[in-house]
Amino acid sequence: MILESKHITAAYGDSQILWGVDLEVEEASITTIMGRNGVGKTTLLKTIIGLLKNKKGNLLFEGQDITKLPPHKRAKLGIGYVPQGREIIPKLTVYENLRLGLESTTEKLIPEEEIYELFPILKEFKKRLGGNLSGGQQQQLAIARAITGRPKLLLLDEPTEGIQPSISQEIAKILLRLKKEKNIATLLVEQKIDFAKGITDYYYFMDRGKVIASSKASDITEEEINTYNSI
């Protein structure tokens, strides 16, 4: 088990949005955590990444207790986050932008052929100003970034939003590759169901903060996960 997710509750100040999650992802799979808007999807990356603080419970992380760490040195651990919204900095070049992924490694230089072979359309565009590409163009340099620092876990919220079709697809054929070949494991938070059958091993479902369900991707019906999905 890679991570492990004990009872988490978290809030916005006063308003709590997490209640008790327990969650579990293993090594080398794709685990996609689906619901409506504001059940508390992004909430939950955003506490297991380490930028909001969990009231109680706890999370390991490849069985270390991680919950009191601060998010660079989960990131240093083998933890890679790409927000919703990518957050590139846009007045920097695609190359310095990924460069910004060694910070939680003690490399000095980016694998650009690990980099460039997954990702071509990034090798074209290197000296680009990282706000001159297109939102699927972004979003690979987003999970570029994240791969340069060497992670073990890959937390990824909705990197299919605001995406053309053949960028998604290429974006699953990615995270697939990374899972076979680089053995790394990604929590997806993602609603377009077909974008997610394609690719998960297992799935959770939230609703108000807490896992209202959850199953392998063997064992559910896409009937079953529209309707948990709506709930």
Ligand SMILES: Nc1ncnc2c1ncn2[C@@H]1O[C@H](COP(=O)(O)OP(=O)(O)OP(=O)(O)O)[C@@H](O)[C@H]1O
The other form holds:
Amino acid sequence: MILESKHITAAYGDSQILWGVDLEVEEASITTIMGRNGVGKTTLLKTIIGLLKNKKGNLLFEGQDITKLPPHKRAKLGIGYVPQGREIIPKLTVYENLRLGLESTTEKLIPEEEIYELFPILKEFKKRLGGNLSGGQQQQLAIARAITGRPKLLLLDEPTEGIQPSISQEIAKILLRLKKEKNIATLLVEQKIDFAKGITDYYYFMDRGKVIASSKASDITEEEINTYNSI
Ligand SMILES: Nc1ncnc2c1ncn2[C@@H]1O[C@H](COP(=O)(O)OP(=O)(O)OP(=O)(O)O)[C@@H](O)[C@H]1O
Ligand SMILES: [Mg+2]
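Mind giving me the form predicted in complex with the named molecule, seeing as the form predicted on its own was just shown?
Once more the chain from above appears, this time first in line as the rest of the complex follows.
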């Protein structure tokens, strides 16, 4: 397993959100977390990346206990993060936004050919300000920025939120390519079944800060998925 979350808990101040989350991500797999608004999906990703402290439980990355490591050390080990809402810096160009991904590497230059091969639009818009891209283009830039950081595991928070279906399909293809060509595992938070079911290997369903069910993609029907998502 590339990631193991063993009974993770997390809180904002006195308000506990995660109540013991157990979850595993296999190497070079796509694992999807589903669940309604407010069940704690983003909180879980933030806890995995180290932006929130988990009070109990342990996080293992490639078997190493990372529970006490700060975010930048987790990033250096190979955990990439694409936040919900993308968080592109609007006043920086596409190229400058990409450079931010280098912080978690020892490299001085972004692997431009590799990035533009995956995201041709970013080559065309290299000098354009991040804020002038469409939502879908910003999402591609956010993923590209994370790839620049050389992750082994990519945490992706609702990449299709507010994005045209055609770009969602492109993003789905990219995630499959990252898995097959670069052995990058993805932990995807997603509420759209159509997007998830085309690419995921494994599902976790959350409700009120807990995992309530999980299944291999091949062992679950769309009806069952809908049932878990409406709990
Ligand atoms: N910074 C914060 N301070 C306090 N409470 C927060 C904070 N961020 C989120 N919460 C609360 O934590 C709970 C879980 O929120 P979280 O953002 O993890 O949910 P989510 O499953 O990602 O939802 P969505 O699908 O809407 O993105 C919610 O009740 C939310 O109000
Ligand atoms: Mg969220």
